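As structure tokens, one chain now follows by itself in the form predicted alone.
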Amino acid sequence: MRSIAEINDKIQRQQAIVWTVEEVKARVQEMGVTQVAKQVDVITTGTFEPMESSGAILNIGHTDPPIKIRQCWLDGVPAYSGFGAVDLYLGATQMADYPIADGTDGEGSRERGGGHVIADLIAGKPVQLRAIGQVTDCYSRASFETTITRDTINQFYLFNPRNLYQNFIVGVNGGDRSLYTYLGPLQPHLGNAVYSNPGAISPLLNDPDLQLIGIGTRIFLGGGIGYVAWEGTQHFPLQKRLPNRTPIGPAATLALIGDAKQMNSRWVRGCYFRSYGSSLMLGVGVPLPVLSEEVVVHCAVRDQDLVAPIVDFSIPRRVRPTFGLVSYAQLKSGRITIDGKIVRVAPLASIYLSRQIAAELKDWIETGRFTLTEPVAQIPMDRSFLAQDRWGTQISLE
């Protein structure tokens, strides 16, 4: 129907035809995918949700005398030194050794992590530096301690191994204590019920098979441009599908990067979870090209269309109960019933800021400021998922 390369041509001469994907879904049930798909260039798709396996690559410079950084601390939050000699990793759910410089302390100390302080960096706000050095005949600085922000420092980008999961779970407890969770707090004798993904508007529910998302695609990162690196960790596209191709559960997942110094405060922030640990809330937007009306078929699904597992915590095991599945459209109405129960449903992801991606991606698109580009490969669809033997050995620790 249409070229990556003419939909380009078409947004540097700003008349290119861009939808969210919910304006997509609510025409098609107007007018058809035919006319749908004739009309419309690009479909945007957004999500802001929790993605703890996110993190970003710092190089702070060199000092002088110089460091070989063998140990370090953000704001009190260790970060892996162990390649470049002051090339750091921050992971965002590394929790902090000890309070921070400004004297916060006590609880609220406890609950702050790596998310926080990439967000605190992307915000512009000053974070304390404390590193200790190997000692060599080239870098024979011993410690070295001192406050950077992002404007101070070289390089700072995020490379998150795991984002942008296709489908998720619906975590429930039907033990009697609170559990504490990646899903935040569930409640004893399935007293409430969580979900993360935002269903029918996140990005790889509407490319199911992953067609026109691959390595190199351009997209919205935290309020700046990023790109897909690689399939992401976990990465399980061989999971169960319905008929219209889309997963029953978690499935594939992809590795992105993107410059943090170019992203916006309001997209990336750190979170916590009670007895958990902290996190990063990251606003992800995914532009689709309709190269063809099965884009236009995929992005017509509905939360109706999707379904998710509902699984019990309470059994403290890799592969736990189910009670079967469930639909977005059941999730969203607030309400599901369990066993004859009726449970309240809350979502992790915020659907309000993820329809504003869709949106703000939309306007980037239709104004020019962002293309499309052509992936340099397809994302592998034909990865199993691999565990680690339940016998294996575990180690006492008395």
Contents of the next structure:
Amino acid sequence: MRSIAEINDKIQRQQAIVWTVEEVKARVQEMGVTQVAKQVDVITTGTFEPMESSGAILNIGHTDPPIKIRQCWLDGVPAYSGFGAVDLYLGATQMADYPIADGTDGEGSRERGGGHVIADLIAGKPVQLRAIGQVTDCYSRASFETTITRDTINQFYLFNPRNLYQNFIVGVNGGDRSLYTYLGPLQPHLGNAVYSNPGAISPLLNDPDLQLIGIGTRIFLGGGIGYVAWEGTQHFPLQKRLPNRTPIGPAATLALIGDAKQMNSRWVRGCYFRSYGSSLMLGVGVPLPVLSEEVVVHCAVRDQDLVAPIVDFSIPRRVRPTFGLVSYAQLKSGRITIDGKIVRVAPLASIYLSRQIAAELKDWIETGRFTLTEPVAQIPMDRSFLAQDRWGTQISLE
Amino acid sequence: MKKRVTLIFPKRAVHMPVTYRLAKDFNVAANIIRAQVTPNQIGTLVVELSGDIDQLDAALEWMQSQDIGISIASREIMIDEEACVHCGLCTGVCPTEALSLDPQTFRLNFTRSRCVVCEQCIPTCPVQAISTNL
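Here we have the form predicted alone; I need the corresponding form predicted in complex with its partner chain.
Below, the chain from earlier opens the complete complex, with every other chain and molecule after it.
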């Protein structure tokens, strides 16, 4: 039909036809798959959701005399330093060890974690650095304190081990006390439900078998350019799938990488879940080249064709009981029925911002600022999901 | 007209059937938005009063004469538009659906008149975009 090289040629001449995935879904209803596939070159998808398995690599530059950092805090949040002398890795869920002395109240600093520090650096704000070194003949300094910004450090890039979940769960609480979870507060007796995937506009639900997305795929990451680096942690492509190939629960994941210096604080936000901890809300956009009609068939999937399992968080086990599957059309209506009871359901992914990312990426491609890449390797689709059991397997996944 | 006020009851006034008096003596309807009333403790009542403007003023005057504290500036929920990411998490805990997502755009809507200032949304918001003005 068309190759990535041909599409890139059109992008460079600013003649590529680019539609957001929602435009594609609507036009497939009007004119059918074949006509859409003939017209459109690139389909853009996007999501904006908390992605806690994210982190930033920083190289702060050498001091004089030099230091081999062994312990380090950024605004009181510990960063891992077990690499080269001044290389740091700051994780999004890392909580502050101590409050920073800038007059913010104690409560404020308890709610601050690595995600907030990463977001502040991207926003151009100064961050306090405190480091303790191991004195050696190469590195004679024992400690160092300074203030850094994104412009005073060498490398600053996000390297996120698990982003872009292909589908997720719906959390509820069937117990009798409130629970504070990574999906926010879950009220007792099925008081509310929370889902965290934007459904039919979500990138990986529109390429269910990862035929287009692979290692090296260029993406929109936090408002800058990023790449798919590897399969994500807990990548589980063997999840059960519907006939339309979309998974019925958490499945494929991707590790992403991208230059944080180019990112925009609009698309990277620190966040905090009460009594759970900090995280990072991140915007990711993925372009899908229309190489065949099959691409459009997959992108035509609608919220009523996608499902997620309703999981009861009141049972604190790895395999929690479920109340069955619910469609994203039902979830987006704001109400679902569980055991005959009507339960209000709220999203955690921002559908509003997810759409804006798909539109922004469309604009980048239409104006010739973003070209597509051919994956250098496919993401493995045969990974099983191993568990770490203390007492041996008691409940199997299936 | 309507007026939203916060009433602070001293211990000895807690036993007074205030909403009954407002209705009977002043023809003022009191819609209770929030209440915290315990025997022998200072009580707080957030009410929306509706009635004729003169009778409303007379009712407020009468309550003041009964040593009931009246605060016109009631606590309100504020949403920081810059910080809000429209994730919608708050809509699931809002008991009156004052916070809702537009079914088409999925933008967060706040209908102030429905808000009972229960403040459950404040700690729920992951980006600290919700606060009160007091």
